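Quick heads-up: it's one chain on its own, the form predicted on its own, in structure tokens.
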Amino acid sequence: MTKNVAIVGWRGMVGSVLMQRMQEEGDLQKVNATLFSTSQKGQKNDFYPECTDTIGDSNNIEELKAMDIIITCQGGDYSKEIYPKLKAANWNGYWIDAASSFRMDEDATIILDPLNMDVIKTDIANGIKKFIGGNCTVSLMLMGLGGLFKEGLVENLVSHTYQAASGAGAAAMMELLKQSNDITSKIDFDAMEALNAEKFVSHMLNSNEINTEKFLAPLSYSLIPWIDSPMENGQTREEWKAMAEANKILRTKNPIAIDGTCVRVPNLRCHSQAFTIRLTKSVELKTIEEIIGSHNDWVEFVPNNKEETLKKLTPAYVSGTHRVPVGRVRKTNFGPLYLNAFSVGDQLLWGAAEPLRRMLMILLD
């Protein structure tokens, strides 16, 4: 019998990323997909053909709870305020959420199929209904090493991150470009000289002049080594994430140790990653080549030379697509245990949405 499936949040930006690879998948022809907003309840579904004709209340519990799968990027109030509710109410359909705010809950799975599908499918044998999406970075960073992963060669890593703007959602994306445009326009490059040029952006990156709203500090040729809220061990929350959701993901039985410093850089769209880790045991280099690169479908083992570094191992060549190519891989001064690393992907791709429409298709299979 076809599946009634609720999509929320849909008109954010992992929503639509969300709905753009359902409808290139055909994902939605597999369902009776109905949208569900809260600002344009009851109208008319002139969006997306392929879903019911109205738009259902995202805040209307018996309209939710006709639903057997409920997808929501709508955030974690959202996820905290409505799923209490549909429990009370004796819903017991599938949970699938973008946010963070359930992920370490017992009774909910974190979802990265290519790495930890006999989990997820443990959990539906087990009668789990949570599944959540988790953090982007943690994501990328399992996509990209998952041979190791797999292959119980990680001792400890440390991930230091170039995390875009997008992952602080829209509005902070057009706040990085409105700040790039408020210190461009202002330059006249033809008669500026460079030092004088500096000495301008300085002067506006520190001034009142320029709209700081959604990252708190200028980004636009700056950056930001804080990310999300602080944790008691001096950590910030997004670095806490790391070893946390990894290890529930992987489900190890001796923790991982992964810790590393979280960057915001003025990068539009794609993560950046940077690691150090520690092997289990000492490996020939090509032999590690080889673990990376064969891992899964969509991660691209990126040769350590300059001319191909500069072509695939950067946003430009990532952005829009599932690629997560790993290059600059050698052993380094530390000794034969050490490995250096450096990643790149698509946070609203493997790091947010498509997680969730591989999910949904797993419990329709």
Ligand code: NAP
Given for the second form:
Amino acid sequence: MTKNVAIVGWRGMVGSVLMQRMQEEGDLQKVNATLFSTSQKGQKNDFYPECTDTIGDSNNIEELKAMDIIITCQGGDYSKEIYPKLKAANWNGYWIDAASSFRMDEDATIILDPLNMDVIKTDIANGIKKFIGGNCTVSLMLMGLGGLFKEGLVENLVSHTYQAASGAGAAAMMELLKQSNDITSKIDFDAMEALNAEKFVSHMLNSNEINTEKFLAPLSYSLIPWIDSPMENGQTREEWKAMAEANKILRTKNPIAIDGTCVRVPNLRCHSQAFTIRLTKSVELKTIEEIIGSHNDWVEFVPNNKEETLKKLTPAYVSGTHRVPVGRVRKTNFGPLYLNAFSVGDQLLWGAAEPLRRMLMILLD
Ligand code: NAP
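Show the form predicted in complex with the ligand, please, the one above being the form predicted on its own.
The complete assembly is shown below, putting the previous chain first.
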């Protein structure tokens, strides 16, 4: 029987990308999908013809209870409020969520099926109902380095990130663009010399003349080496997630240590990461390249030369695609066990929306 599927949060940034992907893949034709919203409830659905005619109320437990599967990109507060109410009302459907609230719950699986299809299938068989998308940098790291993890070659790993503004939401993305515009629109490119232009930009960044409401500091022409809230050990929560979530996704018996500094940079939707990987054994570089490049259909090994790096190892090459290029792969000065690598990925696709729609398809299968 065709499954009733609620899509909550479809108007948001992750939700919009999810809807686009579901349309592209024909997913919506395979289910009886209803859009739910807190602000558009009861209105006619003029947005996605593949979904039912009327928009449901995201806060109405009775309406949601009629659904076999709920996919939500509405945010963590929504999940924390609504899921317990649904359970209290004896709802026994599947909950697929983009928010982090339930990720580390014992009765939740973090989904990234090219890496952990076996875990997902076992958990479905064991009655798990909460399937949660992973943190964007974690998912992108695993998509890029999946081969090394699969072969048991990662002893531990340092990942320093270069994270896009979109990770902080649509308004933050717009704040970055506006900051850039507020600064560059005042520069006379014909008349001003470079050092004077820099002086002007520095003045603007340190003034109250640009809006920093979302990032709390200027991001344009700058960077912010702090993402999310502080943890007691000195990490930020974003940094903490790398080890916690990666090991949960892979269901490792002996946790692999992962650490690094997460940095917000003035890019719009692609996260990049620089890795230093300590291998469990020394392996020829050629073999490592093959292991990385053959792990999944989306990872793309980029030879360590300038031409291909500039062409393929950049947000410009990746944005809006499922590609996960991995390059700059080389042994380091620390010795043959230490590998250097760099990767880029679209954080709204593999980092957010794609694992959700794929989870829906897995449940339908
Ligand atoms: P978002 O863009 O802020 O959208 C969330 C909700 O805000 C929408 O579903 C919509 O709900 C409401 N909304 C209010 N005004 C709106 C407007 N003008 N346009 C569109 N929607 C509006 O949130 P998001 O960035 O997609 O994040 C959703 C969840 O995914 C969060 O839990 C986040 O942590 C997680 N996540 C985000 C990313 C990311 O890159 N941003 C990555 C991975 C996971 P109504 O229809 O009910 O009004």
